[in-house]
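Given as structure tokens, the chain that follows is alone and in the form predicted on its own.
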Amino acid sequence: MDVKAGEKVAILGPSGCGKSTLLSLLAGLDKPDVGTVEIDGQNLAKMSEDERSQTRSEKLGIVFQQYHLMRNLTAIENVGLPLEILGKTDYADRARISLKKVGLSHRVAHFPSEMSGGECQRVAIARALVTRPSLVLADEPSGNLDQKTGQEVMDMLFSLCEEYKTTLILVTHNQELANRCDRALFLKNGALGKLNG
């Protein structure tokens, strides 16, 4: 698979076909068996768990469906992570910004015990976002929303993408969101192939 800088891609495929792992494996969270994951030109099966960490931090962002916000953290907090792991110090600034920008600016100091599913993703977006990455992989991001909130997230999402030109590489059951991306392919049997091919 080859995906172009700011395209959108949906995988579909059905439960337990490996959506996932193939995410994993993007995001240098699991290493392949055989064969490369390249980002930038750079393969992460060769780096050091260190280099791979730091390349996730730099030019990846990642949205998944259980949100995985840490929950001791306020919002501002939460977004502002990934920003303090790349060693930035105006990183409060510009979680704020962010936050801003999936309107949340009211939020800022809030727990994720303390607002809804739909703000705690849009905080998970404003993370994944916060650095400027190259990439961003969504794992069902609005799953565990309902159909109304589940639209303004992905809403979100896909403004938010489309003004960073930022490249989305989104896991979905969603046929109507496949649409929206600039195409869809279908896990099956460990094999990306064309959704009607």
Given for the second form:
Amino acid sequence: MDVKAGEKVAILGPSGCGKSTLLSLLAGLDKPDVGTVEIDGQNLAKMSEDERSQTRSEKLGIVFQQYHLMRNLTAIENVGLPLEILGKTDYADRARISLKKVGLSHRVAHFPSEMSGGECQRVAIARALVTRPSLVLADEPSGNLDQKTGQEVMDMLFSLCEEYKTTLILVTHNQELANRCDRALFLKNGALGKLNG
Amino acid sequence: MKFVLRQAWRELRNSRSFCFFYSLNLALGLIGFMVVDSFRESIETKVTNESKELLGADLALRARRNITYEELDRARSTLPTNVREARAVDFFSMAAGPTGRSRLVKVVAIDRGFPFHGSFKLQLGGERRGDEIDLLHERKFAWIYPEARAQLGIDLGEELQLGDTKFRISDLIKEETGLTFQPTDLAPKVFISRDFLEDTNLLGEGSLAYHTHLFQLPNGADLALFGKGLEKVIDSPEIRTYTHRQAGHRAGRLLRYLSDFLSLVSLVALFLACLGSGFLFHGFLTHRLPELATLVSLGATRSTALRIFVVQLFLLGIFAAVPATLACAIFLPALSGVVSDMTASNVQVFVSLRCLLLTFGVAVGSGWLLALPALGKVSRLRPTELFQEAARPGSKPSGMGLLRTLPGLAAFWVLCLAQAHSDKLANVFFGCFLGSLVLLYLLARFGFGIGEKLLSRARLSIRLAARSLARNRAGALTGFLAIGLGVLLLTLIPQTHHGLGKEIGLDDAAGNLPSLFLFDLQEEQLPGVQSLLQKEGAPLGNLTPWIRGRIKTLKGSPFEKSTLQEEELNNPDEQRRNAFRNRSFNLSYRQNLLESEQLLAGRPFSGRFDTTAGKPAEISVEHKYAKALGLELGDRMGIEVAGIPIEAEVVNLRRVRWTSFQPNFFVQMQPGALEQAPKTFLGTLHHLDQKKKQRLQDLLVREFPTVSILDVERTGRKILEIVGQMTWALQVMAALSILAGLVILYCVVREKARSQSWEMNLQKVLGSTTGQLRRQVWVEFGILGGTAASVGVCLSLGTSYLLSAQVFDRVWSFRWDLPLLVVFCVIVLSIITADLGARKALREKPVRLLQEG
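Go ahead and give the structure of the form predicted together with the partner chain, now that the form predicted on its own is out.
Below is the entire complex, every chain and molecule, led by the chain shown above.
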């Protein structure tokens, strides 16, 4: 699978087909037994764990279905976290801007437990994009949300990726969302195939 | 590193209630540890100071001969330069009063400065410390025991003939300290200055006298260390080195018991605190693992994640240790005042630097060490599980978990060795603890699964509770281990205390103390003496025959040959033990054991000795004496009494409670063998007031001038005072340990209940009523607390038995009420605590759970 810079690719497939495994490999959270995973020409499979962590912090943003926000951090602290890991000192300002981008300026000091599911996912999107990564991996971002909120969240994700020219790999069950991507792939029995030409 | 600190601090700051809960629980455990350890240290200091008064010095060398200058120089070379020294010589001699009446007395010739610790309490001169005694050393004055006054027919100001010179009686001794190597002496004491000893000409070539060289070390000197140094350079088996601990094998042995017991208490308190903190940290880490996985997915390395956690552990430890220390510093003096008032025993409790450092070490270090198995989860963390909907990253078990406990266990073993006074105690304690840990683990590992199957048809609440314990294995296992070990530790102290209490004679020890000891009673005098005392309303008790014997053979070999040459023995200890094997010894005969004796091995006497049966006479030997002679059950001993040989066989070994002040002997023979032997008798008189004591002494001296009378109340009271202190220490420590243990158990149960609040809330969502859930909680925690406490109590009984066998000379007695009480308390405590912990979850709205999901 080759994904061009700025391209949006949807990956569809039934439960248990290996979507999560694929995302883990792409995120450098796991190593492939065979084959390679390259981001901007760098082979993740040949990197040490710390190097993969470094690549992840610089080039990748991840949006989980369950948000996975730090319960004890406020919205701004959650969003600023990747910048802090990178050692940036202006993390607070940039996190504030990022939160503004997702429409949560009024929720800066709130904890995840004080926000709705949609708001949490918007914080997660802000966190994924705050470092301006070259690739965003999104795992069913609207899977835990109602249709309207899910729609809003996905609009926001597409719009921000468009604005930042960020590559997006979106794992989804939703055919409509897949249609909004540049192309869609279907994962079945561990093999990827084209869904619609 | 800056990010690590910031992140660690931020997370803690933003989860204040979480931190408060953990820090509070840990602080409670630490307060328990500090209170117990501080009390231990203060009591030990107090009892040590008092026991120094028994010796009158810090260290002493004692021999039946003059200690040479060369030997003294060698001894001095091991001691600090600013040591104070004094000498004392004590021996038995006849003394005569102005009327010519003569009696055996114990002469004690002392140097200026003696005693370094304690004082003389005199009838005229009041209390005099060693430095305040002048006239005794300037003139030929003597101080005597009051009973010598009647026995010698002498009064204050009159002269006492000692050898070739006379001493004027300048005072009577009400109480004295120092040189207490036995609880009783066989004659009243006469104190003179050593400056005038030579004038008596009593000590010539071959005279039997004890020469004691006493040392007072500078404040803060390590007595045990210098004592050992002294023992090393003094290679002659004739010289014994004494620290205050060894002054008199009777009180000294009890002091060693107390010291070991207090070490045990300290170990228990330390382990309880570590257990509590380890359990809490384990819960904390498990709670935090999913977030660490998120952090790794955001690009942080695993080592960064680990460092954040370690910093948090450190901060949480400090948060707990600081208020615990402050609380102890503020409230301990007040608490010690209350305890002193309640027990009429003055002890100043303070938090020492050692205790403080240990507390912080426990707070921070123990958390890391005990969390190591859990920290291993960080390295096994699989952030890929974040993509799975229901997975909890880091929750998968690993076979390496047990290996990761090894550094923690090794560290605790080292702590045990450092904290206990004796390596043996530390090793036995640690071994028992480790064994118990393994057993509890195995029981929990397989027991809950079996329980679930057995209870599969029980009522719903029981069935669900059993299922929860079996399925929520990690939580149930850690809870079971923590409660089981906590109960083991908290029961261990009172159980050991019970055994030691029996040994020391807690039950009215002072009440059993004889007022007068009568000896040298001739057989033909007995009816007259008994009738006289009966008439006076003071019956003669504990009448015991006293026979002098000589050991001829041991296990068939002549005794002379069995005594090894000095150079054949490997170390001074062996040499000393060999020197203890005296050929002459005292023995007696009696059918039954006294209440102060306990049969350790073998059987009671079969009855009277049958001279026609051709069998050896049966003897009972005190176990330490048997050890010194190398005697075991069934061994033969050839004894000679008044030139007549008697073949004897050891049929039992017994322990003697020497502080009972009853007439006890190393060797007792069955009745029938020694009745015809030349002997004297000794007996005791009890419950006499001072007036009656004097009247009886006057009467006995007049009617039976050869009978020796000794007032043992004076020495006995001093020893019993120390025994009283020990008793008090044992009781306070036992009570404090129970309290600290219950606090830890409360924390453990509370944390376990809190960790299950999510499951409870979920059941509520699924339709369980609050009543059903509460009943389930009661059953679950009742089972958990009850089974863990029952196993813990059994393990505690085993451990206390092993400790008593290995460390406390088999001082053990079963206390049946304590185990039942502990199990009951733990069940109630578990249920109440779990109920309180679950209330919060039960009050929560189900929708909140849905939001969290």
